[in-house]
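What follows is a single chain, given as structure tokens, in the form predicted on its own.
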Amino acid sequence: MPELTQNIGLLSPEFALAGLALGILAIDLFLPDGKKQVTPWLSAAGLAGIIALSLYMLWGRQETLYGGLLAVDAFSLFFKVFFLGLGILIIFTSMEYVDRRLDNPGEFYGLLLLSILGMNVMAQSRELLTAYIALELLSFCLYVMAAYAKGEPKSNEAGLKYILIGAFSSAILLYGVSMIYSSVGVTRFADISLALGSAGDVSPALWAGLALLVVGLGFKVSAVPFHMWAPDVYEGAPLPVTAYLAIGSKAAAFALILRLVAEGFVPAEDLWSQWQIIFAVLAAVTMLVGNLVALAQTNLKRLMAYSSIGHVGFLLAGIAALAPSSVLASNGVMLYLVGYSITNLLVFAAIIAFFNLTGREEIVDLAGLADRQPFLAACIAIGFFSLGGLPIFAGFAIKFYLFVAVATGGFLWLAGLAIFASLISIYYYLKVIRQMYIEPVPEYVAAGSEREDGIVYEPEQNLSPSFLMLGVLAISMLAVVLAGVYPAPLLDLIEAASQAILPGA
């Protein structure tokens, strides 16, 4: 009994997060309409407190809970703090948009908190069914959030498409888990690696189960050819939800994939050498298709969707290069996730601020933005330069590190292809920057115009983003530059996290 109590204590951050989410939902029921703006501040304060609690209780702990179902280690702590901090920034980025355009803000933030709980458990999971349940908790919250703008047909369409594709991919994933269990009789990652390593011949059922597992996770991260849902869902969902889909859900899914592959596949070196080429081909197709199709996009959300697909290809290349004797590829994937997330947050925060002022989201609507909103234009430009991999920004450091890890792992051709795909991406990023800095301000913007919601606004140059949004933009921009010129402290934390899942490296 004392041991059980101690184990429950190590999950205090998760219990606190669940309590916070339920508390926000309950508070929203009793607050009058004019007072509901307090819920995002309470949510952000609660997340900050949970970060402090997590660091205090879990720093330096290396334990496995409940017979190998969950891990409390440097890897899970790293992603836990990352997800909680990301949640705070997403809340601050969303506040003005939610206040103006969405009903029931408490329910929105409650769903956001519950999704972060699912992400935290995904990073801790060391067993397939536990990971599946955590993934479904995240997915269910995202289904509702994508359709949260009930009065907008595109949002309803996005939610419907997302839940149909999500349910289909979850069924594939669960069927793969059942086939793996029927073949080897275990679902823990470490036990799967032992079964794969000791098996002389891998049965066809096990191969099919592993393939279905990869396909199901491929749907979740929108890897090609399982990406068809992403552009439509990104375009239809409310902008803060699109940002969260592009950043948080991707990071959580890759945290799960990284632990699954590192603990379940990589130790079985003979089998992993065969699966590496599968991940490499999947990465190559994903990065090429994502970046090539992005060239034809005219909507900012769809552009960011295909850009996100291209970056998934780069991350899959890092997964393909994982090796039992080196943490280089693992470090590269985690560094890429952090750098990609803060850069995408900078871009989306600026796009949300622009949308709050104008109600527009087409690339041509950015024409002349440098003249009427120079700070927003600078944030978008810096974010796109970083996503393209230009020095001195985070994108250069993370791509350099990851591509070196891929080449060192024996996939020199894949690293070369990734560099080529990055060059393609620079073209469509520059297309947006050209609109902001070279194209003139449209006449309908200079004179003021009637927006889609029927309200006539004054000319945009007389408006400015809120102080809170400006603060988020400034912090994100500083983080993008700092991660590009001095990533060493971050790499020290990542190194410890990698050692937790690759102890033999």
Given for the second form:
Amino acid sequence: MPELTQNIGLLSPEFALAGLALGILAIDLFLPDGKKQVTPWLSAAGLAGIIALSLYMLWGRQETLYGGLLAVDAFSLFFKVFFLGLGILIIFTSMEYVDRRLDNPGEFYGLLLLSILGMNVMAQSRELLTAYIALELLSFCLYVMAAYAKGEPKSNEAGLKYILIGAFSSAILLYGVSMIYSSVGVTRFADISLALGSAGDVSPALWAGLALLVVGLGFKVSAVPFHMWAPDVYEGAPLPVTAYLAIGSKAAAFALILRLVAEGFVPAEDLWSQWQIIFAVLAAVTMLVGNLVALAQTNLKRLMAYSSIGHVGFLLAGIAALAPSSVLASNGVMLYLVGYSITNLLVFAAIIAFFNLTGREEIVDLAGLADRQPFLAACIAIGFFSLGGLPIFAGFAIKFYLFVAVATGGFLWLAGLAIFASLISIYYYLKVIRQMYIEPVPEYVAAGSEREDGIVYEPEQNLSPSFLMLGVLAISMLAVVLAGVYPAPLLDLIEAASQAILPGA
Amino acid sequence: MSSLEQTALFLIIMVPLLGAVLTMFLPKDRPGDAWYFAIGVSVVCLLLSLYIFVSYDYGAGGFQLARSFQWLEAPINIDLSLAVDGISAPLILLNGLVLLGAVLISQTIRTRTRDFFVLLQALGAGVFGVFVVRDLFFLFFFYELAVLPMYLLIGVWGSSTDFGSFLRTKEYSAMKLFLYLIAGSILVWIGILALYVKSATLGTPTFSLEDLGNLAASGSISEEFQTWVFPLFMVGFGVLAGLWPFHTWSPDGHVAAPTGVSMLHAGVLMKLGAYGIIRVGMVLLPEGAENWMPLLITLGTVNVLYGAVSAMSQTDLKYVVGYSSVSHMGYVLMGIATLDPIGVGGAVLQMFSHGIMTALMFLLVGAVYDRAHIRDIYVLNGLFGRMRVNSFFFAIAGLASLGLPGLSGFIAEFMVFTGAFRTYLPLAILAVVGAALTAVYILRLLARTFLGEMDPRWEHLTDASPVEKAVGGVFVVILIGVGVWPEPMMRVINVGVASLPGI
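For the form predicted in complex with its partner chain instead of the form predicted on its own, what are the coordinates?
Let's see the whole complex now, leading with the same chain.
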């Protein structure tokens, strides 16, 4: 079938990525124990090479593969480079942690690379089953990674919970897909929108199918009321995996939702105007519950879990505001995803660095951090101010842009609610900042000790984060400020990506 | 000088902002460096603000020194437009003066000095930004930037107050202040979004104050819309201006803050709120403003009376000054609500005059507290015996605040009363009663705390330090200068007020 495979060369970055992942797994087998630290460096170098390859091959291309199952356009390129870049930074933040606490580093990075492959395909798939397979590739890697700390009951619990809920939600998703197929007979996004647009009355089976699809995706992005798994999994998983869950998997799921809604729902204007309300209500509930429950958290990872649920609410509000004639909402969602991801990376990198030094992760353990580790404290404070939506950081610009888009899309009330939810979030972010800047340094800090995890810690004043960590922190801090002060170049790219999925705008 | 003409407004934002960033890289073990560096930055800011004020051509009026930089293009359309008019020019000068004073007085900050000056300069940049931008996005941007450092400035370097029966901790005050101000700003944010959506439905989505002002002037924004959006700005900005009943953050916050921060906060930051009501509320929503002004002037009158009565009943010196700020911001709100050229002009002059006066008061109270480590006015007696310059300055500031002719407060309050007499006579009479109450608590302070019989406990007190004398002296000169020769200030303000719609 020549017409299906003639431009298969456009998938070279994916082939290269799959090759890299399997290569890392294979090399790991032959490396002696002392040399295994080379795998993350190889993975990162490979990812950098694949970024270069993608940019060289795909810049400015607008084509489809396999008769429209996959799209090679500005949208997929944008997310591809974004995911690959995030992958490099995640590898760097994980290295020290994995080295000291996890067995089998080769498989860890191999799984990470495979999951990035899944994310890349999610961003470019234009058909339900292709999207489903990509999503499963991502999810399976994450299930294993969540349970990667074999010896820790909490990590095992997290993995088990995640795989059960994940399988459940995948089943719901798949059921939805099959009901949609049975009603309209197509699974490509563009065909679905045509069918929805011409259907007149939507049959109950189609409604149920669409609803199940939304529920399934709601589980994946942990929208309320499908969020219960997130805090437990975030808390139990090893810290770098938590970071990856909060940043990468969320961004990938939203890339998929964005394309699905923009290409599959939005062009059918009559139907979309009804579904907008559903997304808006989902967004409203998610942002309120996420931020309110976060107020009561005492563990840093759980706090970040609920905070990320709150941010999912904001993103869903942007999805609800998508319109056929304007790219504003789509720009807003993508800008928010980028800003949120780099801010979260900054916060998580600082938390991981802190954990590497002390082995602690409760909020009260941060007491006096501004005196103990001023740079880490500044990173977390800047990250939290940014997440709370204060200038000059990314959070202000992205929230403003997104809420403008939501208001302009006809949901001024939702934008108002989102602004109110961000006020709530500022309170719990400030509680952490208070621990770091106002509370005194606890007495135990001066002495080194052996903790529950069996590692003997040196007195903290003798320690400082590794150079690699400092590098990641400095880069992400710069990015957070730059995105907050001068997002114009980033928005040019995002604008091109939006045009690709919303050709009518 | 033409290059300075083009860049002055840009520089006045960027200098303190870059100053804040560079301060982070100063050596940690030499805290004095951060102070000297901040002095350098704020001197440059003061010179720039003087230049802006002096070069404002009041004969020509309107917006001057305008510059515009594109920030984000369509579909959202955000520009960094800068310009200054007769209302913002005096306030820029005010911020330049108080910022330098606050930096100088913060010589006593010894813990984490570097961080303190980073935040203080960021605060200064935010305030300058609000006064010079002509775009709602950036107005809000700098407004939030000015609020952002407050939590840490109060929480880390502030002080708690022991009321005997309970302790009002600095953490509590910092959180209260921060949440109140952010809560106010969410109303402003919603209002801004509503205006933007409105402009989008009218054809061109824009945040530009100029374009939105033209839309409002052309009558294409319906009265109904204006009437429901205006209260968002009135209350949202009003929170920062200390509008009753949303004022309670202000005494707590001002008292808990370190001296330099109290000066900036009471002196300048509260004016951002009043400025926002004029610049955004009155200009963009003139009909809405007209419908809501009766409520605003009533609340303003309550502010005057409630603030004065509360100040009378306080026993803590700094709380007296804190509540007097609430009371005096009432005159500003009343003046704005008169929608009368004299009343609004008085309100703007009162912003300037109160800014200097209250900064001076907080400076002097801070000086007393640094030496005596107590602020109870029943324990502090007869400070004049040991702190002569300090007490003399306080007397001037107090007399300015109760409206003694010859000092700047008199002219401002007189103008506000004149405006109010022409529009809302009964409320004006109540406000005059408020002025009399001010005299009660100020004179009581002067009679007992400063001029009473000296308690032997205070034998060891020393007078104001050279830095305090210098800053206080300059402020006193300004209070007297504006009081006896208000013309240079008023001719600029009058041009600005005359161009407001609906007056």
